[in-house]
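Next up: a single chain in structure tokens, the form predicted alone.
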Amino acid sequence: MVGHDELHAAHAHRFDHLVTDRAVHREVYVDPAVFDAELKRIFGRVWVYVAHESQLRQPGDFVTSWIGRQPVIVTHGGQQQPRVLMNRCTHRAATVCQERSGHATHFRCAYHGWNFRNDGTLVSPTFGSGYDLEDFRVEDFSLGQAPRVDSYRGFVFASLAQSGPTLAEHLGNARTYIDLFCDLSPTGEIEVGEAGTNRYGYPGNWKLQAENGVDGYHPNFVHQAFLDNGRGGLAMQLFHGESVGRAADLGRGHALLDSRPTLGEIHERSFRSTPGGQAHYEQLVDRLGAERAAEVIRTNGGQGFNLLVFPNLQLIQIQIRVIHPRRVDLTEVDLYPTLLAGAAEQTNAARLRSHEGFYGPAGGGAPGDLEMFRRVQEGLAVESVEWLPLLRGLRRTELGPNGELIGHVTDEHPQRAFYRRWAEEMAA
């Protein structure tokens, strides 16, 4: 018979019992423990997004971004598929690369000027000769690299997990809301990095951003004053407690909030008002077909619909959001507004201006989210109160044609969604 202690112990190892379809216990996001847990079985194993291959066109190019807490380059060396070095010299560790982006064919570490080139070997040690061949062979000091590598409409995930379920696999029905996104541009390809990045941090668990960016329930509250300001009441039907809308949990950590039955016939109108809009939707006809062109222009891209792909990559708008875990209470969020490759400069421009008005740094979201999580990580000090709900909308659920669980706009499906896979990682 198992005692008391020996329970106890196991459910300190797995930590899925922190975690019901019913409510999430406050230690998933003030222990230090839990927080150390995910970062092996969450960002140790699953595919996590790194970059976009926008960013990486020319051979040299190269990002710098994390898996979890672990520092990467992700590199175009001239190969088919980026690669993803881990940004520790393997000599002292330190860093060997500082930029953000850039071009570069080799990285040199400062500390004692070892010198990779951009696919990870080791030209060769500094002072090579205090190194004698018996103890010191150059190919065993490569840079590590995540074993596994791969993309989708453009979007690069790797896995530090030597095996697994592919990417197409992690990733199920969220591919069809990744394809709306991209398929808006007369290309079928969207653009990173040229229109620059806005950054933040807040002195909150990494989840919170996790759950807010697909929580339909807080926007008329948080975001009131935003929502209202002369815009017809439209803004705030999107998230009232009649509002059309939908949330979705897709499956596999992945969740949906949808306002297209609110905004698909708006979107659909407003988009070929004008001489150039038209025009952009005969492109995609020509590329799309009718059918689908009318399905894309009513999404209108990542404006109809807010989307979290597990762990840490949600787009929204029309922007690519990537959650990066720094300390159990402390989180750095980068949004990487996009542009419509082959779409007139105008409407990229009007894009970038909407994406400005409530996400830049003076918009009138972020702050209002940011305040939150800090409210709710100092909330989340009293011991006293263990639990927090997750029972919105537990008993109104539909079944979609893809097997997706859909309720009303502001239910909580979606935070049920992302914890029930985060429990699954966690007891792995």
The other form holds:
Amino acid sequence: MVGHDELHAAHAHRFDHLVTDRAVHREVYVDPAVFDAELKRIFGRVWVYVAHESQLRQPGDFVTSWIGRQPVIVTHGGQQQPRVLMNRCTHRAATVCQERSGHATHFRCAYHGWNFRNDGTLVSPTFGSGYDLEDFRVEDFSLGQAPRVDSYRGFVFASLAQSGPTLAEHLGNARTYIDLFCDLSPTGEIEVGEAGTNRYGYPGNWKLQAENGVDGYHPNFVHQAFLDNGRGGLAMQLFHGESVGRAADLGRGHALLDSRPTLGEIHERSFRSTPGGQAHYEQLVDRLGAERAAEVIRTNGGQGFNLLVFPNLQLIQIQIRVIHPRRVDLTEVDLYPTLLAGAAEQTNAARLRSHEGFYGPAGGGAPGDLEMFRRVQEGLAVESVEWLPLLRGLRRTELGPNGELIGHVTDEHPQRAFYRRWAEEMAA
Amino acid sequence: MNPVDRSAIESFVYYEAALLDAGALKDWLELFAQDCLYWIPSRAHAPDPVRHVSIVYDDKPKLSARVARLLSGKEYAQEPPSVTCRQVTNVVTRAGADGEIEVNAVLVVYETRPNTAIQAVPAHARWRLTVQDGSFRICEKRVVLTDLDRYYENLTFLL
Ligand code: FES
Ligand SMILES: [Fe+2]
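Output block for the form predicted in complex with the partner chain, input the form predicted alone:
Time for the whole complex; same chain goes first.
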């Protein structure tokens, strides 16, 4: 490969040379300049997931999150689409909301008392007689807002760019799996937030979690103690070198691990015999028809796949996972286990127990990944070995019916997909 | 008057803490009744396992599997293993329902692994104990973390 210094000279403010179709350069994970550029070029432009509509049922409901590192408040102000307000007072820049979720008609900044309505407009500055009207027009000091907000199946996304691809264009093939995730609900609706949140962090780059969520190569190694634990070896077949599982590059940086070839028939056979399963099945048939119901059950919501939506959203098992980049070597992650609206209590409880077994900071699986991220970030300090290969399965993908690239579940085309989009965004 | 022998109960929870600090996980597991719960909820008030996710919600089989995994040598979040030092203080005991004993205490676990900074994990702990064959058995141990909003890097050691 070409020496990095030569490349660097040729691409002063570009970073796309750090990624090829077969490798990623270490600076992608360790260079603060890359991180700063990601915040501007990726998080500052592309559609980023900020909330789910089920968290915003009543006018006044709000949740807070981040777009990259920028704090935002997502509010239901009574209008059709939620608003995504910048959580930054227009006076001296203090955050105006300190809660993760709640209900408020106004956000009052504690610093000098400016009070904003939940549509972002400023009521009036405090001690107003000190302001001259020629200097100060109240309407110039509304909270900042994401210029574009749109949603799909209740998933609310915001883009900080004035223009660009629509959300539907951005999601592309990922919509199929968001549909499957939601359609397992008897009503087609999921509930986010009600079940609470699992949170964890790690001293490593945010992309380590992004690429790991669709890495079918690692589970039999990192998670062996969990997968091999009295389950008759079935779980070890999911991600085996000879597994029948598939993975897909869905286009636009989105990717999928697909366990349906391994688990689909088991889900089909067992779904109706679980407690509440028969009634659930009948509700699905009523709403979706027998054919679609069978497809949904084969997938069993997100149990049949891991979906990565570029850049930082994942749907895995029952959870919505949101990855927050904090520093080049520090990342925090929110896991929102979802409830199926209208499903039997024992169905939702069983889904929660299954989630807890593997995920969260004390789960049987996720902490092993975090330990690997810590080790990777430590190893990346080595400067003389510059590149991280993504060569697995390079020559064994095939084109799917929707333009996706499909290959073996343990191959690295999901990561190649992610970094191809990454390079596109970082080039411009 | 409190019918519960407070010093025996204190000795028991200190013994439990000492087993965990010593890494004697199998001995620790034996302290639990067959029908038990080891619970770290993800919300402080009125956690409902039917509707709310927990950090840990283990019955005896799951807790046994957890201990087996931690001892397997293949739980990499525990390679190298955590070293812990825990304080159990402010112990309050009272008679519970069905002859059980309820114990509430402040629990602070200091934890470190080589390569990671020491972390302090403060919590309120609650035990439901029963007496079986002359010794205490844990029916439920519930640990409510003080900082539930924190993005913990590793809670795979036992609290
Ligand atoms: S910073 Fe908000 S009122 Fe001054
Ligand atoms: Fe993993």
